[in-house]
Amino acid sequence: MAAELLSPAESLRADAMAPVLRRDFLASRLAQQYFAASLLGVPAAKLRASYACPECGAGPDIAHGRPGYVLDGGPAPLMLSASRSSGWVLFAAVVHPEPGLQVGVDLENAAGTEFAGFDDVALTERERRHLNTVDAGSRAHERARLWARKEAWLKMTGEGLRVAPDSLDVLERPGLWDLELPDSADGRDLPAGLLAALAVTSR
């Protein structure tokens, strides 16, 4: 089925990954392709990934960057965005976006951004400031959440790390949202320490 549903280009990069990324990167591909057609109320098998990276380019050979698809030769009307973290995947989604509508979603778990040096590559002067007040217990997690809204930025915005993350400062930003995610989704308990943030901005 996974053969059948998604693009030459993703399971090329697929096939060069190590067996569980693979498994992780089609489970969460699929899962992505099936959300997107309930969403625009087509079969799955109706849509093609075509992704856009600000390098590299845009359409169906590209695996990479914004996702997006082709649907009956054209552009599906969806403006997406996805995060993986922990073995789960989060979407976020507008049908029918009006134009200049940017969206995006980034998942983080706290236990990826603890280590020696993090704050210094990845955070401004005041949200370093702004960590330091925080109660010791709590660090990890607010760590994570400003890294969580720092990626959901930067996906929005199509940069990525092409900016230094540093020179971002997402405290009081507007258009960032942190997401309160469930104890558990699909019978099972999300893992702990996950945070997510939405950013939503207009041209």
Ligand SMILES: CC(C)(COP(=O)(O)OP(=O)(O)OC[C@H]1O[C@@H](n2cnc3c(N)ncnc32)[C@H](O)[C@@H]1OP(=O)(O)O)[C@@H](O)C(=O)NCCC(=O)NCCS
Second form
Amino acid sequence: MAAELLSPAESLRADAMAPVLRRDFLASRLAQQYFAASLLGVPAAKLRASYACPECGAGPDIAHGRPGYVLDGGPAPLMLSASRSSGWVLFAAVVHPEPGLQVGVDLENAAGTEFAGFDDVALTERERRHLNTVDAGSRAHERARLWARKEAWLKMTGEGLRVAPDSLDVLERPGLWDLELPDSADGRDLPAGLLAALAVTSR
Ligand SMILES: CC(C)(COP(=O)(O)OP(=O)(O)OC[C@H]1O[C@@H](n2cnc3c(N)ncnc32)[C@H](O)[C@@H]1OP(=O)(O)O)[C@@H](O)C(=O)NCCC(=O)NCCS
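Let's see the other form, the form predicted in complex with this ligand, since the form predicted on its own is already up.
Next comes the full complex, and the chain you just saw is listed first.
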């Protein structure tokens, strides 16, 4: 089961989490490994997680940062990104990516960006001005849309929130798309207010 598929570094990370977080983490890591295996056409047990963190390094001993896998002793030919929100997980992947191709994906619940001070720390001045032009009823959705675009972009670059989000303008940025989510998946309705963004670059 989980213990056999996940790497020791992933298990160690899970062990440090509170039960609810651990459950979501383990479920998404297992789903991710089965997803990656199905794209690569190999058994999930042949993959070993190998993450890359700009501060801690990369390899099978790392279980945070940009996701990846080792297959048959080398990097699996898969560019992958993942995001969790509201009990759901979204993956984006490219099999046999051309050199330099990177992807980033983010799933966001609009309720998560509804707090005082968010705009000041998260949005550029131009984005704040833009938000003020949006009618009040759509503002929460628009704010979360911008945030999903920022997180997708920062996962694509690998920097994450080491970059100040109020320095990254995502209003019109080539390589960034808002994703249209279905109303339901796997026989279950998606929560209202859920939205997603995808970033892709080829350097
Ligand atoms: C990644 C980030 C931008 C958004 O994360 P979030 O909204 O909290 O959570 P999401 O579910 O949308 O995304 C989490 C996923 O992003 C991915 N991710 C994390 N850091 C990443 C990075 N630097 N580059 C690319 N992808 C990354 C992982 O797949 C992670 O999944 P996991 O929880 O299974 O490890 C933000 O959390 C972040 O910047 N984290 C880095 C924090 C950090 O560096 N801590 C110090 C470590 S030394």
